[in-house]
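Shown here is one chain on its own, the form predicted on its own, set out as structure tokens.
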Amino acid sequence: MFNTAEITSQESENKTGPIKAVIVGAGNRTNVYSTFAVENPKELQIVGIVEPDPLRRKNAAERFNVPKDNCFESIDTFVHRPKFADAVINGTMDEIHVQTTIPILKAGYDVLLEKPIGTTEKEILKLNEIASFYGRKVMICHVLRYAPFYTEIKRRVLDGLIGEIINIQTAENVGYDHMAVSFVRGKWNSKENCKSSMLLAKCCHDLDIIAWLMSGVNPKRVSSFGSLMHFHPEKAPEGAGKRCLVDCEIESDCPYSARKNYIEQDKWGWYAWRSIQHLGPDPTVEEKIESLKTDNPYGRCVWHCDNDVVDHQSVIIEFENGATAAHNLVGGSAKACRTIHIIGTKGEIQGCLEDGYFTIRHPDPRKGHAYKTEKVYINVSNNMHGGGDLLLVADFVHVMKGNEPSISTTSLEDSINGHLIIFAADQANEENKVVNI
């Protein structure tokens, strides 16, 4: 198992000093990834942002001290100035990352680009291709590749110890909060919107897991199930209002209240005040309440959206081997949590991410005897990617340095086959069909 520590301490022949990166969509996702240069600005200094929104733009500005002039509000403006860094952190909205990558690798930048890639097949084919044609280095943040649990479980699988994989399972249940924050509430709530269905929004990394651990085996077919189950005015219960704080009788009551999830929890505050930033960093809770209560999107009831994407899907892959997988997608569990369970031929490996370990079987026949058992603990970080974000920005540092890619990385050739699988299987639940890739 690598750390921070490991990747970063090694030298390179080709690049020595910090490596120098601009930020590209100031939100969420490049503001974690960011946090690497803040405890490691030996390894990565950030010198740039490319950022539409102004205050945005200040703060990330402030945070990094970058000057006023490599500032950019947009792409353009930015690649048209001299390259004056190595590299690109690119954490703009799913169905722009292409179209923003492509000027940035032609510019000459190296990319580490927030997943997923892209939102149809032939762009993510287009982007690879030009990526090799200049040579260009592009990493996708796949970041539970990198989350402890599951390198050691791919370590274990590398060493043969249940020989060939004949069936993978995953699951991902998203907590009933995050489900109403990002895929009822929020901005990935509808595919017209966004242009990611929910399957690819949030499980591209359980299917990139599943493509990762297969070895390079390509996927053959894919089916699929999945709907809009609960989220919607049909199953809203008795005395649900269109707004929390406004004419909800049950608000004490539910787990979906945004005054319990935004304000009493302090939960995803960087989406939830998103339109009230201009009041400050901090804004008061009568101000938080008064947005809530107004036109504030994170306010509304979970019935009562204009969501269109499912809230849950079931996904079947057969690999060109032989070998079969299922991913199961579901939202608005109680436990947000991330199973898997791989059956090999010698042997069987399950766990469950949140939980911190995993448990290896082999078979046993001995009298009284059914199998062998091994658990694994891990170190388990409290986020939800396991501890894998800053161990995914570590590695492409390692990899900008010149230095060999550790067993995670999470190149832009090696991270296709996940999205094709998931651009099949909505394919298949939207037709009813078997999908051939």
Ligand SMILES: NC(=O)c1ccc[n+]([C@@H]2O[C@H](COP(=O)([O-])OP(=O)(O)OC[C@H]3O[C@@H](n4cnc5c(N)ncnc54)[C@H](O)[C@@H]3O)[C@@H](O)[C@H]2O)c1
The other form holds:
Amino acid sequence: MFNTAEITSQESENKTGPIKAVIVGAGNRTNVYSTFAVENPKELQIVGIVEPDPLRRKNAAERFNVPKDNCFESIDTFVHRPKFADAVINGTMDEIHVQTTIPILKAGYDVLLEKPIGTTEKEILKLNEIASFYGRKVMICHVLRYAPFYTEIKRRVLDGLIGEIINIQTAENVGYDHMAVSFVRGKWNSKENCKSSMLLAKCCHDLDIIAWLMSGVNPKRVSSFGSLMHFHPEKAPEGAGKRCLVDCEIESDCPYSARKNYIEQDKWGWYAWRSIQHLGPDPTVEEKIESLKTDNPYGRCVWHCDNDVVDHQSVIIEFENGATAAHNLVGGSAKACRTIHIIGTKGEIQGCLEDGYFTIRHPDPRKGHAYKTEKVYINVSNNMHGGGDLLLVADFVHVMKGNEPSISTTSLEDSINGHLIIFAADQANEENKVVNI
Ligand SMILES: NC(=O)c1ccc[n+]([C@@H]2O[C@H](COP(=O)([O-])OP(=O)(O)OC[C@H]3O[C@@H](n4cnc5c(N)ncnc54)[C@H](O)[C@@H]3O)[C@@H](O)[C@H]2O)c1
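Starting from the form predicted on its own shown above, please give the structure in the form predicted in complex with the named molecule.
Below is the entire complex, every chain and molecule, led by the chain shown above.
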């Protein structure tokens, strides 16, 4: 099936100099990850760019001082050049993750690949097969595994502190502004367009955390319920228009107001100002308002968009050893937060990522007591996924240098179970049945 002549040898012996990486897709995410190269030039160097958008290609090349010869507008032209780096950071959009990664693996590069791995079970299994055939390292950007909050929880689970896991309950409450920018107005608002369901796009981290905590126990069957309940025209409040800054009578009171979210609060600029990126990195307020009034998709009323993904979904999982787990995705909450509660045979762990601590409890049957409590405080960064984004890159560099993987290492093989749960959950929800994995 594969041509063995195409296999190139791996230089896996401990490497001392910086890892040289090529960015594929010079967008928002690779911009975040490559901050690691800016801060740690002795560890990681960006030496090439593959990006079809000329402006983004030019900006990234300037940021990393990449010569013109190492800038490519397509994967095809890139892989035809003899290998000139150790690895690729692939931050393209969901739908093309697998199709762009396969030629890169064949050309001899290891890959740090954005999540989701792919948008169908078939393609992620194919990618896994190809990666193992060529002996390439592929790590998935499941950044939450690296957030110290989850790493510390995992460490305690591995130490046997709460015994064998019986049940895991997680929730992801997607804040109202995030819901609107990504899943109502934005790039992940339609499965038809981006090929990812909301569960895949938003919660592949959460289902990955569940699968990771289960440490190799495979999921067995899955059930799920969810729908688009709020963000469609029938739910539009009286006075809502089609565009916040054109014909809306309730804009000043609306939490989803484009003016409030993207101009006054100055949030989500990477998405909101994409359509006017040609005006430069700092468009004026007047230019932003003009775009929101005219053709900017982020200026649309949240009740009058072309979105079709769910705004809430619940997933129930049974594992091969009988343990169970449940995950709730809720879009549009006031407080954006992720919660977790793990109950084991000897104790439990409960916490909220954004609160900066988790609690460990053990039964305490002494008279007048119920349980013993220990609180573990974590220095949680407000952005970059609880601090996970750059720790992931650090671990990728560490593994690329030939070191042992960490307890978080998101190898492709170890990242598949969470995705399988999601594909099964979406099928269960769509077909109204329990799906065996
Ligand atoms: N790990 C996380 O927590 C996290 C968070 C947000 C998004 N993501 C994922 O990151 C990925 C990228 O999202 P983003 O917001 O950075 O997207 P983006 O649109 O900002 O960047 C993608 C870039 O890829 C370029 N591109 C398109 N086709 C290409 C091709 N054939 N070859 C090379 N480049 C190509 C685009 O021009 C664009 O610049 C998505 O899959 C998304 O789901 C992950």
